[in-house]
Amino acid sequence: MSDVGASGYGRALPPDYDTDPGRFDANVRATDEFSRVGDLHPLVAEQLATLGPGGVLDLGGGTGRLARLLGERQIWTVVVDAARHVSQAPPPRVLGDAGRLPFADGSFDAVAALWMLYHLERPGRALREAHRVLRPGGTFVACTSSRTNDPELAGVLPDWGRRTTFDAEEAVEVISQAFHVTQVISWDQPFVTLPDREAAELFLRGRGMSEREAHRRAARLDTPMSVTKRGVLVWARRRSRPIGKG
């Protein structure tokens, strides 16, 4: 299996969850307040519940948003994250590396990797590990944004349009190297409305800018404004054959 990012084609987005927790909080707030559809976690939790998995591994699950939703549905979930804020997730939780999971083969009925594979230099390693710890026929689900996400903000977002190690343009191809893809849900809609400069500032802060830079760049925007979200959610099943190192 090849590894996107291993040959330098795409860049891994720097994980800043411990070094800049305000950025993460701003992103959650902006999504909750200004998105017409919210985040994907409730949708994923609902669909996993219909599949009736006996145990779910949430890779890069952070503070446990998906785990809490699954817990409400009586689905046992383990959260693994390399950032220390995993301590806020409901137990069981593991501070660890998605590329070296401390679980036996076939330990889980489903593995989720939501908004996290683009933080990895070699996401293929995490996909191989997800394949290993899934039971035969188990479910894998991942999501990511497009390189051209938020096109209305292209003039103010640093590195807008740049390829990452795992973006919507290549997500299906990358996942299909390890799993049998069963469903692809993509979006390209103006799901976000920023009513004023303060909202735009919060949104830009959530996209990785410092408070000062977000304030400066938000002043260049005409509000109210709509922002188009582009991305993909991929559902897949574990193949029976082993995954090579590539």
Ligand SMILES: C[S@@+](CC[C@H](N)C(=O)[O-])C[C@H]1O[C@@H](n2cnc3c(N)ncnc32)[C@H](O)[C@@H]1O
The other form holds:
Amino acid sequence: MSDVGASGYGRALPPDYDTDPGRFDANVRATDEFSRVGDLHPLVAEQLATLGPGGVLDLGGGTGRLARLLGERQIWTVVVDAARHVSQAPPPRVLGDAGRLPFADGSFDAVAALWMLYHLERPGRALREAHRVLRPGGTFVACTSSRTNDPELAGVLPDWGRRTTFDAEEAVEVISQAFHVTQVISWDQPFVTLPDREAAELFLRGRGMSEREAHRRAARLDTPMSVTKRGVLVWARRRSRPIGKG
Ligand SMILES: C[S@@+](CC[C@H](N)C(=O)[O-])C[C@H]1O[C@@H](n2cnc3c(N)ncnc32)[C@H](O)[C@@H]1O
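Cool, the form predicted alone is there; where's the form predicted in complex with the ligand?
Now the full complex is given, and it begins with the chain already shown.
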């Protein structure tokens, strides 16, 4: 399988979870407070529970949002994450790299990679590892944003429209190289309402800006405003044949 990103097409989003933990907190708070639909974790946990998996690996599982929901459904989940905030996830948790997993072949019934593959220069490496540690026929699920996510903010988001190493425009194609895609859920809806400038500031902070920059740019926006969320959730199954290094 070829490595998207390795060929220099998309750009990996630099992870800032250790250097600027307040940025991710702002992102989570903005979604919780201003999104009509919230995040995808409950939906993913629900669907994984219906599959009845014995063990789930959550790649880039962060602070354990998915793992907590799966735990409530008695599903054993291991979180692997490269940032120190993994210590907030429920155990078992591993501080490690999604591209080099410390697990034996076929150890898991399902692997999730929610909002994380765009941080990798070579998402193909992590996908190969996910494939290796999944049992044959096991479930893989990943989600990501479109490069044209939040179009109403195009004028204030510096990298708006830029291709990443794993965006909604290419997610199905990339995952198809390693897995058999079974379901694709896409969205393009005004899910977020920012009632005032303070809300816009929090939202921009969550989208990667310093507090100061978020404050400055929020002043350029007309609030209240709706923000259109664009992205994709992809469900897949592990193929039986091994993946070549490509
Ligand atoms: C946007 S957060 C998503 C966290 C979690 N999946 C969620 O949905 O709440 C992306 C996560 O990917 C992690 N990450 C980035 N690069 C990684 C890598 N090479 N290996 C493992 N985790 C990584 C970050 O540390 C961060 O916790």
